[in-house]
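Coming up is one lone chain in structure tokens, specifically the form predicted alone.
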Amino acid sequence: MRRLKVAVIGTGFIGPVHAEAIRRNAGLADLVMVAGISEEEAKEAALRLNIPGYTSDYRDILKSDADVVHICTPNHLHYSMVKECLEHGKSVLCEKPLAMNSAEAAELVELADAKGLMAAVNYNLRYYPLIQEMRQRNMEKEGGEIFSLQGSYLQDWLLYDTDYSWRLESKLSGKSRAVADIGTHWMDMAQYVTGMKIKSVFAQFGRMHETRKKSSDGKDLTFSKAEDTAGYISYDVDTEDYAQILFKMENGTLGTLTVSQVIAGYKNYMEFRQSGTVSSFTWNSEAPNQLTIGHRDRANEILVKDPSLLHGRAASMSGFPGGHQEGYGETLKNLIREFYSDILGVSSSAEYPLLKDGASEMYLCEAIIRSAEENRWVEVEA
């Protein structure tokens, strides 16, 4: 079988992460070259991740014989990229957001139809074995009818004012940054389980910091802790820290969503709540294993994450027996394999985010501004 031949541009913390799941999708994919800033960390990145060729120009990945391109790089620079690869006939993964307004969005949507080549947004998060267990379950009306959502997802690695990323300048990641980075895979993934869009929206921003100090020589390192600042400069922030959000979907199924970046002691927590009229379902990602199952009449049940006791497509998702755990490393690996399956023909079950929930979560993020900005309920257009 033919084996794809492919390229990632961006070598930050979720480039390697790209990198490592591609490597183990091997009998799918040859990962043949790394695009970074310069040339000296785009040698560095490849020496490091056995990668074979490198370059400081990603417009090298264009001219090359690459199938497929990742891309992972700051948000301002995924709407010309993701066009740049169509255009040159490269299937492509990006990271979210697709880009940087709705009309970007649906460009490339156009664009990829119109190529007749097939694209990918990563929400990676759809993979769990469980998350795949409750969308089936769903399906089947096991849990009854879903008339209610409730969920967050919180961080604390912008707690303190000196806590520094490109994300926090929205010239590099948009106007939205709590919503649009983490509370997109939260709203993301409600949509996918309940089968139902998201339809209006009523949100309210805040900001523990207006003002926040990075240091001058812009060597700030994500997700790590200053300890000398007495280099750094102040800047003001536009964004927003954190964010409540009520929504209410396509069926009238009402939802409350929590997302903050400045919440002590929660450093990747995603909680999911659904209220049936059978049962409810609980998840969250720290314990990712494992799905609890409330009952009125009977003891509550937790599944715990077994491929023989799920349905086939979560079982399918589970890569190793039950008691042996999977946690995030599987869902990007996982979405690989949907995505270079069907590109390379071998699948006819496929499913992965296309452009088009790319879009659509811009589309809704841009209805949640709109409505934090107004202070009312805004509808989302489709």
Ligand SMILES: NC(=O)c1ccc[n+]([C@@H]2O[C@H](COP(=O)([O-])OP(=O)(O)OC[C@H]3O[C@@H](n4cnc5c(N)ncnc54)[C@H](O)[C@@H]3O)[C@@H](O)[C@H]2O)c1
Given for the second form:
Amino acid sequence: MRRLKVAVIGTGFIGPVHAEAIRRNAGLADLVMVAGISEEEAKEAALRLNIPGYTSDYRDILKSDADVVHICTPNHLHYSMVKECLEHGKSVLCEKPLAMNSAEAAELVELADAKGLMAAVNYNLRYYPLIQEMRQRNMEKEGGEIFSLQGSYLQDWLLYDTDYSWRLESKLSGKSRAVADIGTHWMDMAQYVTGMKIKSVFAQFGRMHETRKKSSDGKDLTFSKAEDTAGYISYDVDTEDYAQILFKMENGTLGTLTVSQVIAGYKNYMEFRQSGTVSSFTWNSEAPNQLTIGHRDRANEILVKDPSLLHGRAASMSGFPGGHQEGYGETLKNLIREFYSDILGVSSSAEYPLLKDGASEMYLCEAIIRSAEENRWVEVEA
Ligand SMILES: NC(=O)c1ccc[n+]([C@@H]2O[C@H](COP(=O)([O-])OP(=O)(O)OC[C@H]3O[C@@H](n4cnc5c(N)ncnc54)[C@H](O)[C@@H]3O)[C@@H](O)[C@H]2O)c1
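Let's see the other form, the form predicted in complex with the named molecule, since the form predicted alone is already up.
Okay, now the whole complex, with that chain kicking things off.
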């Protein structure tokens, strides 16, 4: 069978995670090139990850025979990089968020359609086996009619004013930060699990630090932490540290979502709770191999991830037998397997997030921002 040639742009936190997940789909693809911001960065990553080609100019990838490009760079570069890749006939897996605004995102959706190219956005968290299991059970209406959703996506890595990432600079990250960065993962997952779209939102934003400090030498890395403030400069922050969102879905289901990057002790905690007329489902990303199924008239169940006990797609998303833990790394492995299989024409059951799903998250972000600014309910554009 033909194998795809794949390149990755970006060697920071998520680029190497992609590289590893690509390697875990070795029967479908070969990782042939990596691009970094500089010769030094690209070469170091190529040596560390054993990638045959490297470049400090991602345009070399456009000219190469790579079939698929993974875009793992800061948000402000996504639109132009996806556009250039599509114009050069490459399939794309772009990190979230897809673009800086909905107009850019909509243009990319149209371009991919016009070019007839497969393109995806990395909302990988929908690929946890027990998220897939909830979706399967919802399709069979096992929990009855869904009428309420609750959840959160909580982190603490920006608690201090000396914590720095390019995500804190809206010109690089976008007009929303916590919601666009992690809230969109939750909303993608909630819409995927329930099969319903969020139609309107009422949001309030909070900011813990109006000004923050960053290194004066510009060498801060994502998830970096300053031990003291010597050698740091202050800058103003114009995006949210935390947000509270009320939402309504198309069938009238009500929801609440709390998003925070400044809640001490919560490293990367995504929780989802669904109420149905028969039973409830509760799951969180820090114990991702357990699903609590709540009952009124009998004892609650804890379903421990085990492919022999899961349904349909959920079983096929479990790479290991019961009792063997699976986590974040496996979500990207699963998404990439479906994406590449679709490109190669060896599978027709793919449910990976398309560019239109990435665009839909941009419309959601814009409605949430407008709601917070204008202190009112806002309809989400279709
Ligand atoms: N899906 C997920 O779970 C997940 C997790 C983390 C990050 N992300 C997304 O991935 C993207 C990158 O985040 P990160 O945390 O890896 O950031 P990072 O800062 O750790 O890494 C970004 C990388 O891009 C490189 N880069 C910047 N400009 C470049 C250019 N012009 N050419 C080549 N390389 C360039 C940087 O040098 C760096 O290696 C963001 O959009 C983020 O939202 C997604």
